[in-house]
Structures are given as C-alpha cells and as structure tokens.
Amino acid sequence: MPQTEISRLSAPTPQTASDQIFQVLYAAVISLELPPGLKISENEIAKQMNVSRQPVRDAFYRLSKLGFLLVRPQRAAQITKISEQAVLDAVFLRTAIEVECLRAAMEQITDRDVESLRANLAKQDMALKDPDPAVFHKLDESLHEKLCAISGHPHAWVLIQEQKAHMDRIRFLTLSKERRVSVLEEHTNLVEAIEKRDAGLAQVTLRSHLSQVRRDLTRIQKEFPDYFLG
C-alpha cells in the first residue's frame, strides 16, 4: 500500500488524542485530500501521527458511521466513494435546518450584527486572493454559522455540520476560483436582503445558493466519476 501523505497531519496533544485525529482525518475526507476509494490503515496513521492505534481506532469508527469510511476486518479501511443519494439528503436537511434559522434571525437581526457579516464579506473577499480555497471555505462556514448564532440557535450550526458532510465533498470539487467567486456574490446577495430586512428575499437568496450543489452534482459526477458509487 502506497503511503498516505496528510499535509495537517501533526501529533497531537494526549489529552484530546481522538477528537483532534477525528478532526484532521474528517477535514482530510472533505476537502479530499483523502480522495475517495483511498485505502488506509490504522497502522500508517497512528505511525505518522505518533500516536497509539486506540485513538485512531476510534476516529476510523466515527468516521465510518458518518458513512465517509468502511472498516473491514484484516484488511485496509477504505474512504467511501461519494453517494449521489447522501448528497441529495444532506442538501435537503441543510436548507430546510437553515431556512428556518434564516427566518428567526430576521425576527431579531440588529445593525451590529449586520456589521459583522459585512465584515465576514470583506475577509471573503481578501480570501480570493489565497491559493488554498480552504481558507475561503472556512469563512463561508463562518457566516453561515453567525446566522445561525444570529437566531438565537447556535446549536442548529452543529446539527447543519452532521447533515451537510456529505454536501461538503461535493462543495471542495467545485472551489474553483470562479466559482469563489460566485460564491461570495451569492453571499452578498444575501447579506443585502438581510440588511434591508427583506425576509422573503433573504429566503429564495439562501434557498437557491444552498441548492447550488444540486445543480452542479451531475456536472461533477461526470468530471470525477471514480469519485462515486457506481
């Protein structure tokens, strides 16, 4: 088995081994720096991250009940190739968990807190400028999530991160520089409806940019199709 390199691989500090494994080897299978159909082992990891197999071990099992990893016996994990149905699911559990966040927010935005995403949109825009599109993913996650704090339900943003995970993989393959661009004008967009309290606007706005990753699926499954299940 070739070595499976992992740029954020680090060691991490033993009080919290297996959460931060957890958390370097789901944003590895997100961003696809862990690609789908990848094998790896609990062996090569816990090698490269100085760490026991029991931490690791239990971050394999987390991941594959998140459905991003198949554990077998005696042999090799094996990163899960993308399902077209998972997508479609977490696209429709996101909107319908983000809408609603969206509505409450509206009820009780104030100017400050519009400042705030003004001021996300000016790091979005900064971050166009950076060759890594992680950096631009993770403020549009930041300002997704400030709605929902925004609403009064910060917690919804955890329950949005279980759902849209499979949303995620598809989101990295379209993080083109255009299509950061767009995004951040579909972000503007929304941030103009909210600030001229234009709830019905703000909706269809947050409504047709989330489903953005429906309209490119079919697209992307052509571009990458050892990507997915067959």
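Definition used throughout: the rigid core is the maximal C-alpha set that superposes within 1.5 Å between two forms. Numbering follows the first chain given and starts at 1. This is a predicted model, so every value here is computed, not measured. Compared with the form predicted together with the DNA:
In the core-superposed comparison between the two forms, the C-alpha atom of Val204 has shifted by less than 2 angstroms. In the core-superposed comparison between the two forms, the C-alpha atom of Val181 has shifted by less than 2 angstroms. Glu195 shows a C-alpha shift below 2 Å between the two forms [criterion: core-superposed Cα displacement of 2 Å].
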Contents of the next structure:
Protein chains: 2
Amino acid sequence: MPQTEISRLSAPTPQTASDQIFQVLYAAVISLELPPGLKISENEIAKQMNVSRQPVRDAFYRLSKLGFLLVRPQRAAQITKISEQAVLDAVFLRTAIEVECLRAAMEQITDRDVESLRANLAKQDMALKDPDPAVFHKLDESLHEKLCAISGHPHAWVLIQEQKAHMDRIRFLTLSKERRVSVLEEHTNLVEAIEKRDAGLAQVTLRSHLSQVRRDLTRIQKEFPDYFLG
Amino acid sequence: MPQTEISRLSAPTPQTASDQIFQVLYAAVISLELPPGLKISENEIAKQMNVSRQPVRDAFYRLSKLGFLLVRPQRAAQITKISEQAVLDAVFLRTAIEVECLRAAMEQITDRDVESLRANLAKQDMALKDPDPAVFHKLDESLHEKLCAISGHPHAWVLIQEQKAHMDRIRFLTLSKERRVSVLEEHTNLVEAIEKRDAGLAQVTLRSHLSQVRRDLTRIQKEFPDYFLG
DNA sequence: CGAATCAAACTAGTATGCAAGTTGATAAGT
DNA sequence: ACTTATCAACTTGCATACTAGTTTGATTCG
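The form predicted together with the DNA is what I want next, because the block you gave corresponds to the form predicted on its own; please supply it.
Entire complex below, previous chain first.
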C-alpha cells in the first residue's frame, strides 16, 4: 500500500530514505502495530531506523496529512486515535467514488471483464483456506481495483485506497474467518448483479457491502475504547 | 484556498513558515502566476522569502504530493504542466463526490436550506457587476460548499476542493464575464431543480455543470499548448 | 500529605553544510 | 561545421547544530 498519495503525475523517481520510512510507518499504523494514541518522536524513530531526523520528519509530515499522525510544534507526535466520524466520512467518500466507478463500468463492461471478476472470486474462495488473512485481503483489494480499471478510471483507485486506509484499522480489529466468508458472499452477489447487467441491483449490493464497516464500528468501539477518540 | 489538504483531524496548530510559503506558492501555481513548466529551486525561493531552504523544502514536498510540482533528486523542481488526463480525472472524482452529496442532501433538505441557496444566488447576481472575478468565484465555491454542508457531509468539501484545484488552472484561462453569466445560469437551474425536490433533474443539472470544464479543456489546450503536457 | 514551583529533559521548526548527481556551456578534436 | 569530452555551476537528499517552546517529575512550601 505504498502509493497512497497523489503521485500519479510524478515520474518514476528513485526510492528515497524518506519513502522507505514512510512505508514502514504507514504499514505499522494501519496494522495497529503502532497503536492509536502512542506518542513517537522524530529522534526516536531516527535512531531505530539509523538515519537522521530529516527523512523521518518528511515521513511524519506525510502521515500527518493522511490523518494518521498528529504533529504539533514542540510536542510529541501522536498516532491519531480512530475517530468514529473520520471512519464514517471515509465510508461515505469511498462509496461515492466507487459507486460512480460502478456506474461507469456498467455502461461498457464486456464478457471478458466479467470473466476476470469471476476468476478473482475463485481465487478468493481458495484463499479462505489460507491461514494468512493477508492473502484474502490482497484479493479483496484486487477485486475493487479491477472494478475501477473496468470503468476506465483506474486513477480513482488511488483515492479509494486513501479512504480505505481509514477503514483498515477497524478491519484489523474484526479479522476472522467468518468475516472473510461473508465478505466473499457479498463480493459474489455483486459480481452476479454485474453479470446480469442489473446496474441498480449492483449499486445497492455495493453500497451494502461498503456499509458493513459501519455495523462493525459500534461493536469495535465498545470493545477497544482506548483506540478511539473521545 | 489554504486548507486544501487533509488537515481536518489536526487540531489548530500555529502557522509555521513552511505553511506560509506553501500557501503563497499554492496560490501562485493555481493562478498560473507560476506557469506550468517553470523550473524553480529551493534556494531561489528561500532567498526571495528570506528564510532558509528547510521550510521551502517542506512546502515543495507538499506541492509535489498534490501533483503541482515535480521534484526529483538532483534536478530542478518544475511546476507540473497541466495534464489533460489529470483534469479529466479530477472532473470524474469531483462529480462522484458531489453527486453523492447531492443525493444525500435531497433526502433531508429543508425550506430554510433552499432559502440559503437562493440567497447565495442573489449575491452571485450582484457579483456579476463586480470588476474583480474573485468575488464571484468565492460565491461559486460557497454554493458548492453549502451543498456539502446540507448533505451532512461537510468533510466532503475538502476532497472536492482538492480535485477542484486541478481544474482551477483551466478556469483561470477561461475567465470572462460571459462565462460567469452562464455559470450563474447553471447554478440557478440546479437550485430550482432542488427546490422542486426533483432529485433526478438536480443530478443531471449538476453533472452537466461540472462537465463544463471538459468542453473548455479542448479549446484551451489548443490556445495554450505550452501549458500542457505532451 | 497535597499543591505549587521550577529546572532538566524532551519536542519539533529552522538554519546550514556536505555529498551525490544533473545540466549546460565551453573547449577540444575530427 | 559538427560532434564529443570536460568541467563548473547548479540541483536536491541527508546530517547536524541551534532555537524556542512543551512536558515532566522532583522538590519545596503550605
């Protein structure tokens, strides 16, 4: 998930130290390895990563602009607590973008595209048996990305990913086999609606799928109150 | 237009030198005062602004992440040329978000809200007489922002603004009294559809309004080829 | 024993210097 | 005249030092 920012315009530029640090920190925040509320300092990370403060500072800045790190002058930077509002906002925006992609996709989707979606579903079914949840997750992402590609708006995936990131910390708290099974079910329903060329049904199914996080949110918020704002 | 980035989570933090430089540069890029393709260096700006390279460097970095500055190691930073694709992408994304806001707004809009939209239109009509185009532009933005607020998703405005920025350089090349008149017309049609509680018509009207940039794009691209990529 | 005080240890913002690489003009060679 | 080689003047990435402000915890006073 490194390319979360709007770098589609910038030509291939070498991987800087700042980039690497950003990626490491980003992954750590999303996976809750760095728990919400934790205070970290540029110096501290710099020592751990064996670089100077400068590239760490750059990475901190990027994280702060994504909303995952609160950095204020002369104060320790702090992993942002999960904001219920921010999650709901992310769901709304992701839905807005992805529904529009679906809408565009339905107007031009080919049998070949549907086949490709079905192939992904088959892989997801296989992945259910894999003990590593990441395998399924990758395919999950891939399906949604494929939808953007089919719509002719692959760039939309960048923004969707950005919003998705705000939902991911919740997802990491709801990891379970049962959840993956029901996600696959929802994916299957979506692809079937698309296959039937039923744009209305497809849209309703997609909206419902993306709204699932909302239902999780309340439960998780009670279960891990320390991770949340307020 | 300073708050273009995702800083909704960060608490009120003092204005740093880096912030100020960013704002100045951002405005200059959007208004084409710094034309696409121009090469600028950290040192150069630092001298002009009478600060060290560090805050300039931070500002450069922010601009690059927004897609307005191409910065590569050991090479002069360059104001990005306008990419036709990037503009089309921005139109698509802005439309996606704003249509979803409209959709949500139509489900709960009150007479008072409509009144507030109408009041804005009246001000726009007055602003047509103002020699300064910025007055009209402010009200234009305000109308769209109000729509987000009514929908209960004020945060969406942040993302819309971000996408809008990619369309603004085009807008600055199409500034004219006639254009403002027709924009007001489109705004009026939109508000009237909303007032009639005709969600379908309102959506079509909004889509058409936002698509206007597409029509300008081809013309402008021929008129100012130097500003464009390729 | 609790509350106020103050200093030491932190924090990030900024300034500056060096290193590594690009660029463009000039000079040399054909 | 044209190509090629060279080199000086740039560029940004990173390291380090310094500044100003916050935090924290021990100490002192009530």
